[in-house]
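Starting off, we have a lone chain in the form predicted alone, written out as structure tokens.
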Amino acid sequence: MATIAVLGGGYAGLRTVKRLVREKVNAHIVLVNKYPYHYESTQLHEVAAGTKKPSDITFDIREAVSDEVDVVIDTVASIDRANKKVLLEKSGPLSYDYLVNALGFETETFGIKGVEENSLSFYDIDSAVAVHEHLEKTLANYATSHDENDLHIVVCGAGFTGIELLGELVHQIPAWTQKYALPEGGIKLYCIEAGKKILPMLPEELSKWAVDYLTEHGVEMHSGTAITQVNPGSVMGGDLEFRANTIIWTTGVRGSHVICDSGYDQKRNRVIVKDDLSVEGQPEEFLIGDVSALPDPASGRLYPTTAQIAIAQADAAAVNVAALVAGNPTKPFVFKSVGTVCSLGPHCGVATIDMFGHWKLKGHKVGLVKKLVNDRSVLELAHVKEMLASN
């Protein structure tokens, strides 16, 4: 019996194994993940800000998948593609006949000096918790330090992650001010972004509304300001220096380092795949999610790395692997977006919804939309009980 190895238990990997089971593929399915749990990566910013606990966005992988799937909790070191083996740090090599690589993302520093040493980033549960603990500790320290920089928070980057984090931080300011007896208006939020346009994937009216909302709630937005260096306690952007004892890096992501370490032809640890999501010259290998790069046939530009696309790719990859196992041809991946939701705290946001027409939403109603999106994700990837437990 053939073995299908699926690497990564994020949105894409977990969806892949569930779809393979649905396809009743005649193969041994193995899911490899670093952690025994799945976490909703699109909600890590909420854990970082402290508006959610880790238990709110995680569930046990073994309970979420069929007994037909073997789950291996281990870290992928590299892939011996010539011999079709996944090299694991603890368990030894895992041989496969078909591979679906969904190993996810890592923080991208773009080689800017001082980023790794002097800023915080979040890419999993532990790092998000570390950001939250640093925030609480630094704000509490003001009572004895009287250092205004303990109350200054710089968010580097104004992509989706940075904007959604700022929304959560804005929401938390009143609670922190009361908890630590801080001066009213003492907590200062700064956002530094190299691009001139914030949230360019959204219509102009919605991106402007989001920026205005954050500005009205005290965030200093500095677009068109390229970061040149991060020092202990400060960020240099052009001729400006932003001083803060909390610096959070959200400027971008790259694919897992396993891609580079395994000899793929890659850029930023992303591999351009064929239209069926397989690797050129390796028809038994499929790359999806953050480690893949696929041009949109309509625009020629690469699809962005979003959870929505990753889940759609997972379905397509699973169907294509099942087709290969059965001796049938694969099909091209076709993607149609159902919209974009950007939260600005637990109860506010902006969104475009491309279902039953084209909708542009802003304000408190988006909070409900975001909750429905998150609940649907948990429902599809796990079970109803996990969705109910997260409410």
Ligand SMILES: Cc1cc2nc3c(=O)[nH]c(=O)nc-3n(C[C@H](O)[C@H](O)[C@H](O)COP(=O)(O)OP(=O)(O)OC[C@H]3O[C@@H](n4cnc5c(N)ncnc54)[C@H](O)[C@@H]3O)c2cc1C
Given for the second form:
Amino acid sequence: MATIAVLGGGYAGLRTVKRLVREKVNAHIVLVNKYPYHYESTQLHEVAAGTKKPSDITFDIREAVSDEVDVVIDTVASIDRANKKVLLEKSGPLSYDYLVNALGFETETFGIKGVEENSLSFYDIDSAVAVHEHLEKTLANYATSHDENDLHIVVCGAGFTGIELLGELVHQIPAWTQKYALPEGGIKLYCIEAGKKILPMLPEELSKWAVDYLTEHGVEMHSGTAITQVNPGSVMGGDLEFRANTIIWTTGVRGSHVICDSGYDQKRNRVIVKDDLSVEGQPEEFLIGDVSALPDPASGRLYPTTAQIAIAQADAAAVNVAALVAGNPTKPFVFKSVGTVCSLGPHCGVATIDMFGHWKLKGHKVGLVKKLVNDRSVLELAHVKEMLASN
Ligand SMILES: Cc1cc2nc3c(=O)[nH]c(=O)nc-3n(C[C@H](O)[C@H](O)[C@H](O)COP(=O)(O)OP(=O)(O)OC[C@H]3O[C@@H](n4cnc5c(N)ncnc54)[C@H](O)[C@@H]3O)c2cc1C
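The form predicted together with this ligand is what I need now, so please give it after the form predicted alone.
Next comes the full complex, this chain leading.
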């Protein structure tokens, strides 16, 4: 019997194994993930800001997948593609006949000096918890230090992650001010972004609404300001120095380092895949989610790295692997977006929805949309019990 190895238990990997089981593929399915739990990457900023607990956005992988799937909790070190073996940190090599690589994203620093040493970023549960603990500790420290930089927070980057994080931080300010008896208006939030336009993927009126919302809630937005260096306690951007004892880096993502460590032809650890999501010259190997790069035939630009696309690619890859196992041809990946949601704290946000027409939404109703999207994801990746438990 053939072995299908699926690497990564994020949106893409978990959905792949679920779909393979549904397709009744005649093969041995192995899912490898670093942690025994799945985490909702789209909600990591909420754990970082402390508006959600890790247990709100995680569930046990073994309980979520069918008994037909072998779950291996281990870290992929690299892939010996010539010999079709996955090299793991703790266990022996895993041989495969088909591979679905869904190892996901890491933080991109763009080689800017001091970023790794002097800023915090979040890309999994532990790193998100570390950001939250740093925030609480630094705010608490003000009582003894009276150093105003303990109350200053710089968010580097105004993409979705940076803006969504700022929304959560804004929401937390009143509670933190009360908890640590801070001066009213003492917590200062800065956002520094190299691009001139914030949230360029959204229509102008929605991105403006988001920026106005954050500005009205005390965020100082600095767009068109390229960060040149991060020092201990300060960020250099344009001609300005932003002093803060909390610096959070959210300027973008690259794929897993396992990609370049395994000799793929890659850019920022993303591999251009064929339209059926397989790798050129390796029909048994599929890359999906944030490690893959596929041009959108409509625009010619690469699809963005989103959970929505990762999940759609997982379905397509699983169907294609099942077709190969059965000796049938593969089909091209087709994607239709259902819209984009950018939250601004737990109860607010902006969104475009492409279902039953084209809708532009802003304000409190978007909080409900985001919750429905998140619940649907938990529902589809785990099961109803988990979704109800997270309410
Ligand atoms: C704060 C934030 C908010 C976002 N909001 C949205 C949103 O609203 N909508 C949207 O569509 N997208 C959103 N995104 C993007 C989305 O989260 C990613 O595109 C998505 O997570 C990609 O899914 P994936 O399965 O490819 O990777 P991941 O979710 O990164 O999953 C990768 C999995 O692989 C595991 N893994 C990693 N390395 C190894 C290794 N070496 N060995 C074993 N296992 C490993 C990880 O533990 C993880 O389980 C957001 C991202 C962030 C950070």
